[in-house]
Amino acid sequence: MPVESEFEPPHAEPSPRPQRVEPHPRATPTRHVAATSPPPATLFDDSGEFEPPLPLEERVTRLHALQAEVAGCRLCPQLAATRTQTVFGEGSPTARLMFIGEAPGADEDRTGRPFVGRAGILLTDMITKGMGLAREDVYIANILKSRPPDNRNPEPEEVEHCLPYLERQIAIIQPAFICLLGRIACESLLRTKLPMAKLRGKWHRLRGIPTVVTYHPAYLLRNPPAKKDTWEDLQMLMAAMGLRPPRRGGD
């Protein structure tokens, strides 16, 4: 069900920097763990409500348990057979902003961390140099938790298998804003085939969460002129969050 309707983003004052917690060590379960206990409503159905925000300790506990569950998932046999490890996501469990990309690449599969290759360096620059945040202030995840062979596009059934994990991450963290990175994330979460040019520059909603769309950092590396459009998207997001670009030397 498309959720492409525009709305006026809420005004928000800057909030204190979220607390940082150490990432959970890599889990190595020895048995199959299936996707269980998804939230009662999906991201595409506004009939459900999030439970009240959880205390920090409970968020950490639930994220660690979900990470272990993801690490043992075998719902996609090809991905489970070819991955080095799953890439769950990382960042503040109290993040106001969540970035969601497509799938891990080779560097992510090797390290178990999202967005650490060349595209990850660019995303980090967008967060730190562009928005004035620390990478640890936000939460970063992908649609898929396993690298597709040869970095191919995710198959529809792979997306459907992984979405409940992502939904549960969002339900635990309850970010105030979401930024979707690239076409695959937009198609998977907004349930639309509209091109990026028609999706970016406006507000969308996922379960009531204000959501913006912009180009994936990997696309920006191939098409540097599109960085101007992405900067416009980030400025729109920053205005809603009550953020100002960091001062540069001489300013």
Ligand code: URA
Second form
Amino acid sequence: MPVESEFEPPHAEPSPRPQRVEPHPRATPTRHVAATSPPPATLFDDSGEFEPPLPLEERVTRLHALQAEVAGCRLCPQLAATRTQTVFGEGSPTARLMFIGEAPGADEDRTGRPFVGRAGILLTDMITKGMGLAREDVYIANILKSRPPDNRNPEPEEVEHCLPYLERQIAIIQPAFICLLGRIACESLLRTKLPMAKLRGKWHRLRGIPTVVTYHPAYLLRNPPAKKDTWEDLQMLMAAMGLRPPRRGGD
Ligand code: URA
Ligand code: URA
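Please move on to the form predicted together with uracil, as the form predicted alone is already shown.
Next comes the full complex, and the chain you just saw is listed first.
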């Protein structure tokens, strides 16, 4: 594994006191609030109410059906013509935490799995070494399910075509927390053009779900000094989730 893709939490920093924050179903929506814990949740901020959480088997069945639908999608003719396969997303159907990236790259297009290339190795390090979770315990998805040719940015129309699939994934899984990775995920879901630096370090909400924003792992590979900001973002998330950084070997 290339050394620069390692995500090592700074050694001596203790995490903020763990704080478990349960969404409150009837509170007033608050957006873009700087805070160390999420603002109160509402079921009615963006696009209506979720169904009650589904049992595991029902989630699995619905995710499989949705995956098949996505695999046959031809709404974006260019993407459908150039992709090897769609990349639906993967992880636990009962994940408390969902990561949302931008779009599959070459490695993802080849394997059909999200975040398996260099950026994916860094994301996996963030999840495992940084947060002390298993990659299988979270859910990892993208805004676009098809690779844009030459990794160009998604077109707005492509985002609009693909977002309903992601929204259905979110509604099936109903994660307690969401982490948006990079500018495209932020612009697409938070509907803002504010720069990442203004969006990170605060809590947002997506359909009532407390949401944090951090830099895309591909950006971190190009700009390693920004890893310390991402570590702060992950610590804010971990504090709200009641997680402590993993113990390093030997201490
Ligand atoms: N970058 C992304 O945004 N998503 C992937 O799945 C891989 C790289
Ligand atoms: N610009 C991006 O596109 N993504 C980031 O994560 C940061 C800056």
